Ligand SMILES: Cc1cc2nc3c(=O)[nH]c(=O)nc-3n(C[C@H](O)[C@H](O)[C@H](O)COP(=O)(O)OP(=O)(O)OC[C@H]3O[C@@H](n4cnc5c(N)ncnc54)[C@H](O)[C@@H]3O)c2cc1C
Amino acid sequence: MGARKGIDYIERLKNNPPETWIGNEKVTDPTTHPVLAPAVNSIARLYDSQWEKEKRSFMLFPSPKSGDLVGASFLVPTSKEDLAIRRMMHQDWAEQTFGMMGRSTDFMSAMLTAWYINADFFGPYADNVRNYFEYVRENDLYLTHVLIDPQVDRGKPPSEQPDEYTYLGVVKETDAGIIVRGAKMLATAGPYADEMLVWPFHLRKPTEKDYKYAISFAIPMNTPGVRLIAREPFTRSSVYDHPLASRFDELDGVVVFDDVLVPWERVFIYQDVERVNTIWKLNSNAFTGHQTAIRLQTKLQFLAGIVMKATEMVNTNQFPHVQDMIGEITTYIELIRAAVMASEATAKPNADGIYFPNVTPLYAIRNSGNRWYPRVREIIQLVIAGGLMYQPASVEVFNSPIAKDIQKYYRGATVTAEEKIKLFKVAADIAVSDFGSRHELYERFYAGDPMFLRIQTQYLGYDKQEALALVDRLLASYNIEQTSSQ
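What is the structure of this single chain, taken in the form predicted on its own?
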């Protein structure tokens, strides 16, 4: 089949819907449901865009297996030029969603690319990983993933929870595959995904009783026994009043596995604690970090533009403290840009001639972005201030008896009330809405606990030799007898 178009994605989803629950409502068709359809349509537009003639050079490439054109997010880079192609693809999709869809399908494609390249890591299940990557690539599937156990009792291991299958584990083996039971979180975009990749983030100091939780696999979202319990949706109906929430709300949820059959050919790790705890060796963060840094750069550019334009409308951009805070945002943007380019420029081929982006500068962005984004959201609140709160409740006010009041009191220095309110509604969607709060939470935690991420990547796993060598060089340049610089 190869790369899909939007209609292909929608048709498959319509015919194979996940079992999604929003409160007490079971969603039967996510492609038409008022809460889910806007995000579905946003994703469909991404699929369509990869076929635009002027973009095909960096959006599509011939499959090495079928010869069909497939998405560039599946491109295995054999040169730095290939890394640049992946960057252009990620950037285009990020710009189309203004960085607001953190789990657009190129994120999971990036992860699977690293798994495919390092498939030998999976030992007896290596061919399963290779075959699955090719299956997803050839069918251009949309994936979500779940890693984390539900927050029941984080002080106890999986085997000591109130029910031994509170967390996802193996119930039994069959000739056809394994039967699993329990729950995982947090399936971002799960209600409109085709498939789901599952594995535990880590198992700290497990006992033998915890081995059954050390598994990884992939299954279709509509597999019998799988159901997704969604959070409260933040989707809104009015595009004018909620220009972002009305189109880009990625619904998250907990996935329940009720004695689900996972075929053996879809098993990647099976009761193997060592592989679960060392999955970092796959270096998938190099590719996902590349994608997420590009997306964050685009998102911050968008937010910087909002603040620039809003302050121009009311002439507060002349004040030094406003200029300073906008400058702070643009500083973050340029640091991300530099890190992305450095990750490509310093990439080195592995033994098979495959280029991974240099993960070190990408880690620095991942471990900073979770602080930068909340700060930028705070800057929007500080700079636009009361302007975020006094916008009229609905665009319908322009057709009301008080329309003249709106035209007079809601205009800007040189713009009409319609122009000003339109922009300030965008700012409010980011800075003070439930949709905006969810985005701050997402940027804080989507990659894991920020403290442990920094410890693991910026201290324990960081190459300290350059720093220590400078200190050693100075200490070696003098001794206790020296009292003069001569």
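Got the form predicted on its own; any chance of the form predicted together with the named molecule too?
Chain only, nothing else included.
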């Protein structure tokens, strides 16, 4: 089949809907459900855009297996030019969604690409990983992933939770596969994804006692026994009043596995604590970090643009501290741009001639972005201030007897009330709505706990040689007898 169009994605989803519960309502068709259809349509537009003539050179490439054109986020890079193609693809999708869809499907394709390249890591299940990557690429599937365990008792390991199957674990083996039971969080986009990739990530390292929870696999979202419990949706119907929440709310949910059969060919890690604890060896953060940095750059550019425009409309952009804070945002943007370029420029081929983006500058962005985004949202609040709260409740106000009040009191220095309210509603969607709060939480946590992530990658796992060598060179240049400067 190869790369899909939006209609292919929608049709498959319509025919294979995940079992999603929003409160006491079971969703029967995510493609028409008022809460889910807007996000589904946003994803469908991304799929369509792959086929736009002027984009094909960086959106599609011929599959080495079938010859069909497939998506560039599955491209195994054998040169720095290939890395640039991947960047252009990620950037285009990020720009189309203003960076607001963290789990557009290129995120999971990026992860799977690393798994495919380093498939030997999976030992006896390596071919399963290779075959799965090819299956996803050839059918251009939309994946979600679930790594985290339900937040029940973080003080205890998986094997000591209140119920043996609070965390997802193996119940038994059959000839056809393994039966799993338990729950996982948080499947962002799960209610409208085709498949899910499961692997465990615990802050507390599992030990041999936790073997039955040390599993990884992938299954279709509509596999019997799988159900998704969604959080409260933030989708809003009015595009004018909620320009972002009306299109880009990526619904998250907890996935319950009620004695689910995972076929053997879809098992990637099986009761293997050692592999679960060393999964970082796949270096998938090099590819996902490339995608997430590019997306964050776009998102911050979008936010910077909103602040620039809003402050211009009311002339607060003449005040130095406002200019300084906008300058703070553009500083972050340029640091991300530099890191992405550095990750490509300093990429080195592995023994098979395959290029991973250099993960070191990308980690620096991941470990900063989770702090920068909340700060940028704070800047919007500080700079636009009460402007975020004095917008009328609904666009309908323009068709009401008080329309004249709106024209008079809601105009800007040189713009009409219509122009100003339109822009300030975008700012409010980011800075003060429930949708906007979820985005702040997402940027803080989507890659894991910010503190442990930084400890692991910027201190424990950081190459300290250069820093230490400088100090050692200075210390070696004098001794205890040297009390004066000759």
